[in-house]
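So this first bit is one chain, no partners, the form predicted on its own, shown in structure tokens.
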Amino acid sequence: MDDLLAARLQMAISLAFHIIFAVIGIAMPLMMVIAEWFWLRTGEEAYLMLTKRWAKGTAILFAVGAVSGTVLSFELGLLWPNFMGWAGSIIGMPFSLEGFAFFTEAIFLGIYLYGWQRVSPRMHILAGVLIALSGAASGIFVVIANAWMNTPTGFRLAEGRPVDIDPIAAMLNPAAFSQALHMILAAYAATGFAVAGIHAFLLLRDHRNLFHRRALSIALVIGGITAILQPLSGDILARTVARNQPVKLAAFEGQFRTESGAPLRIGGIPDVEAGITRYALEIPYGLSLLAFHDPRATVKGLDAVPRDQWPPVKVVHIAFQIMVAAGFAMMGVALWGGWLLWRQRAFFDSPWFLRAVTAATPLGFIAIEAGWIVTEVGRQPWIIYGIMRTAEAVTPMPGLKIPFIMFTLLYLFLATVVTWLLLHQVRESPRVVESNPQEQPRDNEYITT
């Protein structure tokens, strides 16, 4: 394993691990605040218990996310010094703003966790709102920095170096809005479905538990609405990619030839040597229509650039298909839930629907991991698209295998700890049931009227 491969693998593992906690940190506070709002409106004990449980879970995941995020910041400087030296003055602003948002989230999370009975209910829920907003802002600023790597703006090249730097223009790069929108919706959809799936599974075993019913309702509404909106944001992002990164579009669609009226391919396996995508279901004119809203539009293929500028086509295409399949599966479950509501049936009254939600638990995170493979691997061989190759940015320091092993072991340890803590949280979930004069409460059970 050479040093470039070791650096890329280490960064990939770090990002794949951290992104889970990042998206939960974006979405979980919103669900926590909604549960508290329902408690203040209704006075129902189940909502208060739910708020406090979700707050504890948010704190656990925030702490681990802070550790993994700190490791990532070190890795940027240690593994990619040439990139940071070249681009630091351009994308330093979104990273600085992300740090400000992170500290804001940490401050108000402390107030939220320890402010019960110490601040007014209005101030307490306001602290929760600020956690949710700062968590979303933190994610947006990081995605803006990544979007700049895909569509670099805000500077002028002079003898290979950036001059006339405009950090605001860099933040407002062509991919910033579409990537940020797609990522934020993905965070809410993935977290909503993950939380809903856990409570749907528990409802299949304990149908009367109001604690799980309330949790499922909140999580599924958030996850379902954003899952339905996600294809729209995907369409916006795909058109941005088509205009600014045609080679990436060609890779994830398996489009080897430049052609007018290009078909949309569903599935298939790219054969790079033959220059075709085998076994794909092709929809005539579909790609031209989706990418340019014109069925006769010309779509650039991989043949538009030299072979040494192609990304790993098979990896990108398969990851893209996995992302789309997972996203549409979530949207299907969400539409099923909407149909149940339209028929005036509760989510938890359909065992088959609960099983479907349970099965969809990991789909959001699978889609996110696959989507970041599409984004990052699809940009290769560039770290800054069209300007700096990844091989030019890596550290010249030898022996990267050792930190690769050490950091991987650290992530495995953190994953084990988090899994144990969250399983403990789930096992200790309270049982809240409607009052029944013939039933006595058991341990860890609450009766509501």
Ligand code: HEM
The other form holds:
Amino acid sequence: MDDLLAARLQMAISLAFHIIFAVIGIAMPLMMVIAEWFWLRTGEEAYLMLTKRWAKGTAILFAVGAVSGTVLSFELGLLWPNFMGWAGSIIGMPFSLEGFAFFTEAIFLGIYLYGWQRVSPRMHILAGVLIALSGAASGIFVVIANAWMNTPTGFRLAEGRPVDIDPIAAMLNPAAFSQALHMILAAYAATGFAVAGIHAFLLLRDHRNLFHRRALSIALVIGGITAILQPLSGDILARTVARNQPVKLAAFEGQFRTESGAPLRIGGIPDVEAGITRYALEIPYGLSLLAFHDPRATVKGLDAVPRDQWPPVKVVHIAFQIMVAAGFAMMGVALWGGWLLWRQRAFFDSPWFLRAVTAATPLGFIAIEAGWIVTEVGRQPWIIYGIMRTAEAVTPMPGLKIPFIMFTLLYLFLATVVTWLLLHQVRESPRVVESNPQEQPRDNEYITT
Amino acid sequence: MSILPLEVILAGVMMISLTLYALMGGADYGGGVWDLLAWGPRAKAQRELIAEAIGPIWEANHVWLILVIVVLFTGFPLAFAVIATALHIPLTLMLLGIVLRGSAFAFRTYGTKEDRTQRRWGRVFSIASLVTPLLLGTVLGAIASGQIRPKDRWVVTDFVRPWLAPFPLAVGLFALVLFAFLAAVYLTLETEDPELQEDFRRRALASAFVVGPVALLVFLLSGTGAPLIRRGLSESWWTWPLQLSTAVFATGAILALWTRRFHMARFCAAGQITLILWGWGVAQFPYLIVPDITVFNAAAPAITLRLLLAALGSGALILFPSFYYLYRIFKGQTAFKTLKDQSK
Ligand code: HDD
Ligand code: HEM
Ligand code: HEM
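Form predicted together with the ligand structure, per the form predicted on its own context:
Now the full complex is given, and it begins with the chain already shown.
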């Protein structure tokens, strides 16, 4: 393994690990706040328990998210010093703003988690709202920085160096809005579905438990609405890519030749040597229609640029198919849930629906990981699209295999521990049954803390 | 408009964040050290006190470090690139420490309450708390040592020699004992229990007496290890006022501990550490990395600096009240007691 590959893999592992916690840190506070709001409104014990349970899970995940994020801020320099030296003054702004979002988030999380007895109920829920807002803000800011790597603006090139820098214009780059929108929706959709899936699974075994019913409803409403919007925002994003990164779009679609009236390929395996995508289901004119809203539009193929500027087509195409498939599956489940509501039936009255929700538990996270592979591998060989190659950005430090292996092992270990802790928590989830209000929940340790 | 150049203001902001990180985050690491060294009949109570004291605040305290990094790579990208390249190894090790410290602490707090698991995470937490400040100090020492020499733009020659040397390592040790000292002083104010308070008073006094010799060691090694800092600290017009007031604060802290005036002790200890950091910072000025990279030749274009300062200014308007609120809620009885007493 050469050093460049090790650096890319270390970056990929670190980001793939961090994104899970980041996404939960964006969406979980919103669900906590909603549960707490219902608790304040209805006084129903199940909501309070739910709030505290969710808060406890969030606390573990937030800590891991914070430290893995710290690793990333350093890794930008440790692995890509030439990139940061070149671009730091252009895209430092969103990172700085993100810093303040982190502060707000961490401060009010401390208050939220440890302050049940110390602040008024109203202040407590306000702290929750501030966490939810600043979590979303950090996500938006960091994605803006990433969008700049895709569509760099806000500077002029002079002999290979950036001049006339305009950090505001850099933040308003063409991909910023659509990428941030898609990411934020993804955070709510993925977390909502994951949480709903866990509670649906438990409801299948303990149908009357109010705790799980309340949890399912909140999570599913959040996850469902965003999952229905997600393909729409994906379409907006795909058209942004079509305009600004045609080669990347070609890799998404396995489009080797430039053609007008290009078909949409569903599935299939790109054969890079032969320059065709095999076994795909082709919908005539589909791609031209989707990408440019015109069935005759010309879609650039990979052949539009020299071979050394192609991203790894196979990886990108397959990851894209996985994301889109997961997206449509989630949308399907969400629409089913909407239909149940429309028919005035409760979610938990349909065991088949509960099974579908259970099956959808990991889909959002799979889509997120796949989506980032699409974005990041699809940008290769560029670290700044069309401007700087990843190979030029890497540190001269030798032996990068070692930190790569170290961080991989560390993250595997942490992932195992976190999973174990969360499973433990799920196994101990409380029981509240409606028909018999006297029956005490099995464990009420969190009501008093 | 402004009297000082933007670069200098921004460097000042970095120094302020670094100082706040040392005063707040540093004490959290020090807490971990005392967790490791907890002994005697009240060892368990000591550990619980430490966990309670840092639980609600460590994540917020930690963001000061992120702020330093972000300001560095936005305002002085070249310096960030060179530091991250040359000090790849200690920085990576420090990151491992940061990750393990934070996650182990969360796992211990929120994990199963079984004793054995608790102890295991406690051990990881405390060892990581010991290693991280050591490496942080080493990195600062290496930056000041004059051994990091960029060639052309960013290329650096040696990845080990600049930091694996007596002076940087001594600075690492210095950071560690200072943080432990600070934590012990703070902890005297975290408990009502006179015995626990006494435990930490004794620890604070003991570490105060270690700080002195280690400081001397750093100073002696700086002669060859970091000549520029040495000259700054011993030959400038401000040398004597600075050394004198640091000494006053250091003695003040010891006297206050001795006589159990813990609020006073905390004030003096914090003052002592602030003066040490700023003495160093001023001695190193204008170098970000001695001897080639200065705040001037590494600075981003003026527009970036202006925007960054504007963002920092407006961020501070949200940040400081929030921090005050956080500390008032959890440290209300201790942190703001003196204030309240005075305003009565
Ligand atoms: C719950 C997660 C999720 C779901 C269901 C989808 N996506 Fe997605 N997608 C992401 C989560 C995601 C992501 C992880 O958040 C990415 C990576 C970068 C980004 O901004 O969003 C992404 C990237 C991404 C990109 C690449 C943008 C770029 O390279 O700059 C496109 C074109 C789409 N998506 C399009 C879609 C379409 C057409 C979907 C239809 C169902 C879809 N996504 C579902
Ligand atoms: C958190 C979700 C993200 C994931 C899962 C992710 C994934 C990846 C992957 C797989 C690579 C390796 C690509 C390759 O070399 O083939 C990569 C590279 C990289 N990513 Fe991301 N990325 C994410 C977000 C971001 C963001 C928000 C930024 C910056 C603001 C960013 C900056 C980088 C950089 C600098 C590289 C290395 C250079 C390169 O390979 O082009 N990433 N990422
Ligand atoms: C799309 C990608 C990303 C998203 C959506 C995201 C979002 C978040 C969120 C919501 C948090 C709060 C902590 C938590 O809830 O777990 C967080 C933490 C953090 N992230 Fe990320 N992040 C992303 C990628 C990155 C990258 C590329 C970097 C660094 C370059 C980074 C740096 C950090 C840091 C330093 C923290 C810790 C803040 C603290 O101490 O509270 N993140 N991120």
